[in-house]
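Take a look at this single chain in structure tokens; it is the form predicted alone.
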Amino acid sequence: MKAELEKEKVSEEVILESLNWRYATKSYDKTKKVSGENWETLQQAMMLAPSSFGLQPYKALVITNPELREKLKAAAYGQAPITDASHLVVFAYKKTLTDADVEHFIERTAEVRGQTRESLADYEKVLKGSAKRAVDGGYVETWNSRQVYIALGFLLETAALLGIDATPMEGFDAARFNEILGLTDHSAVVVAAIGYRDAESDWLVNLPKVRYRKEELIETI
């Protein structure tokens, strides 16, 4: 398998090529679909997002319903790509973490890796103690919502080696997402628009990407 990886890997030159065609879309072809084949590649790219501990404390809510994308748009302050992408993906982390999920969480590492319960024991005690500090130090919700962004971050790097176009988003009233999309125990972090860019009229699409040099960004100590 590793040396399969290693030689169909994408090389250095597509992997830049494509962060440098990627930009966050203001203006969304409504005529033009993913795929189902490139969006079940999405979804599987953020289920192998890493996690803290792998406990995924989060949702990723794909929202198909043309009515509450227009209800989102509207609790996003008028944001087109809400409504004219292809694709809308609401992601959501949970506000607390119990001994419950650190269960659920165990029962599938034994299911998946052929384990017994017993033999995890140990890591599900060290799990469940850091849960615990994270809800009683008041930083569990910090803690959950961090592990959201590399779901997005693995999201967007893929969308981006597949020509797709993707948007992410932080202009929206949570609290508004969560009461229209009936969110009680996960509250609204991010969101991201998935779909093709309408080139003729977007404003950003020409426009050079700015970052900071090198140099102010990266250092080596």
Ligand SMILES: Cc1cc2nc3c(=O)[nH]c(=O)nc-3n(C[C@H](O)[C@H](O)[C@H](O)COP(=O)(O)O)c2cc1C
Second form
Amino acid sequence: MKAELEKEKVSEEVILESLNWRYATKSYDKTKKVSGENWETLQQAMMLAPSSFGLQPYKALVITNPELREKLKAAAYGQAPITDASHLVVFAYKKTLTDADVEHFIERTAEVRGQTRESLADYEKVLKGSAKRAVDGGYVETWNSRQVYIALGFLLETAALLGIDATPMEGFDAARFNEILGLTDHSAVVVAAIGYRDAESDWLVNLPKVRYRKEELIETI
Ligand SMILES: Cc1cc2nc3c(=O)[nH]c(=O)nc-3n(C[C@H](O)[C@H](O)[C@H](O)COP(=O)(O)O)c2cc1C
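The form predicted alone done, now the form predicted in complex with the ligand:
Full assembly next; the chain just shown is listed first.
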């Protein structure tokens, strides 16, 4: 890992142009697929999202099976991006946090950083304490599901920078999604369809974005 970025940063102009270009695409061109290279970058972007303590208490399920996607569409009020976009990601948060989850994370930390398990013992205790507090306090699902939205944000922004369309979707029946996908430890919370817009048939493509005025949204105190 380099301490400093060696390449030039993306220009402010490109960032804002891309973010203005993106919109929650309603109609996808079924024939256009995201390239393997772009898809790899999008996956890396999701993986590079930060999470509380780095615990990554979620999964991103990439649904490639067309029959499954049909079933999911039916459980998502028939939203067309579910079947028509090139790729579909279902984000599912972990319903609890156990000691085993923390241990798994500590093992991975030791592996990646070349540290011993023993040297991480104090940290492990802190994490187990936080996990237990979240479970006992009844907010573990809220906490875990929040983390998902950071990965979603990374995915959406990276897609926009690559000129790839995306639709975040919460409009689905989570219980039915869980059943269709056989999820038990996890629960579906938000979906992202990824692909290329069909500008001809999308009613939203030319409508201006609706955002509050800056002073209403951002308060500098
Ligand atoms: C968490 C979340 C859930 C959303 N759920 C849906 C959805 O189920 N269906 C849909 O068409 N758009 C959905 N949207 C898109 C929003 O309506 C859209 O992002 C918002 O109106 C702002 O417009 P823009 O994304 O085009 O800038 C969702 C967006 C977010 C962030």
